[in-house]
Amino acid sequence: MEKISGGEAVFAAACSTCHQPNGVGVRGAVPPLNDPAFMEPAVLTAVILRGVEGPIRVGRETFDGAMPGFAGQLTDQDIANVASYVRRTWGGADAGVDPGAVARARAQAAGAGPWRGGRDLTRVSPALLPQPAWSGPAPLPVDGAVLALINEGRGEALACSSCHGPQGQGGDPIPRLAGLPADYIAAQLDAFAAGRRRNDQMSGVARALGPTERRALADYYSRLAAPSTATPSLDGDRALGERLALRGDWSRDIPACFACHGPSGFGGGPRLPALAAQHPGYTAAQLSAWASGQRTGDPGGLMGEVAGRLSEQDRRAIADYLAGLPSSPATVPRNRR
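Just the structure of this chain, alone, in the form predicted alone, please.
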């Protein structure tokens, strides 16, 4: 029973936000967890380690979304636990998954990106056939003027890509923008332009853009999917960071980060950004800014209150933990069939 209990906790923290607590998934986007072919230990392990991008066929339905890999977030024992829990809860299997087999699969997957749809996964198990082919992400329709702002800039509006990278992936301490909610990005640009949020460079950029341009840039970055380039770098206690992110510390009136920002740190709505895969220097700096009152404007003043209760050790721990999480899935459908 220890493995099932451990697996249930991992599932609640890392999987239930997409697959739902009852494992039924989301029609068209996230598959249910009851297909026997996908319940095989090798397949489950492969998917959890590397994730899947592109269409997969589960039962009689095709799902086209993106699942992040959890190799950087979960240990071999974590993956064995959650795979065993899924198999026993929805797959009707008696046998669990061996952590040693997970370790061997991890070594084989080192350096590999996500599986390219169900057809790619058939290399793990031909029993998954038939599967649709992956044809790559559909190009994002972007106005030429928006691309010019991103890649060339205009006057005080420096090229966005010069700091935030060609895919919005950022680089410590410059934040990752890819996949953040459009409403959130637009609100931050508006705040910089109005002086409600302070940063000399970003304030100049935002003031040089009109409201329509700021919204167009926000829409563009919200639709990007880019691999994470964040790495823990602050010598933070990642176990402490995980506890604070998942459970908080109610002895100090600190709620869990994921209570607002969503399970797995993938975001909690249009005004609550994803925290997963954000660069740790940026995250720690923002927590300090909230704590000192330099940054304001959060609903009900909650971020300021919570950040003020965090120690410097807490902030570094949370920032390093979040940096090691997989990036949130793409926010727009791709390759719908």
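Since the structure is predicted, the reported quantities are computational estimates derived from the model, not experimental observations. Residue numbers count along the first chain shown, from 1. For the two forms, the rigid core is made up of the largest set of C-alpha atoms that agree within 1.5 Å on superposition. First, how it differs from the form predicted together with ligand HEC.
Put the two forms on the same core and the Cα of residue 31 is off by 2 Å or more between the two forms.
Once the rigid core is used as the reference frame, the Cα position of residue 196 differs between the two forms by less than 2 Å. Shown in the overlay between the two forms, fitted on the rigid core, is a CA shift at residue 50 of 2 Å or greater.
For comparison with the form predicted alone, produce the structure of the form predicted together with ligand HEC.
Excluded here are partners and other molecules; the one chain stands alone.
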């Protein structure tokens, strides 16, 4: 995949939204990047390639979140650069990380999902001990009727998987559905069915589904995690896209996209969908559709107003930047308790 450049730039584009530009993380949520045991080249590389989910002890604190893997988004050189940057800036180390070693770790990691908590990572380096044990997530309940709709379809309700892919990963210009919030998906299906959102392919499908079916499908897709299959392809200026995503452009009244769509574009709430790893042609088309008034019905007109302020160049830039991010984990945002 396309190279972003030096370690600092990779960090800003791919890591800073969660670990923060100065690597301190977010209190009680995202760990800081200063625990020497995690700054070892092999550990850093392993975490960046595969990501990690579940309980992990960093410093004296335990975290229980989800970091995506970047194997599909970053080249060996990018990973070597960003790992070297992290090590030198916060890990107190001089020696960098060698791209050759990243390539070997990548070969080993092929096909493996995220590390299961800190305990799993001790296989890379026993120096990480002690680490909390992993207790797997509750298994997804599988509803046969929902699976039949997805894989076989029924009359006008064509099989979802025939267009959105077997894992809901989509394929440009058909959107990824995996990991979008259930309320958002249900609202879109309702909108297609009621004609508030129009699309030749989706309208008929949605009309052929009952309200309970629409909700069940929404629940199903919201709980899927599928690796990204999106590729930046619009020749967009990804540095501009990154700026708009992380900071916005308030001189044009454009808030940061992630202010509403959540850090890393993983979603901001039940009606604020994830954008990360969405296919760029689809994203850009939706932004144009709002700007031209073809897509409406967004709650509070929040998205329409923002989209109306974006130029064609902005749309391509942001769509390509988002396509280069890893996909969100299956977890959906929850209310603070």
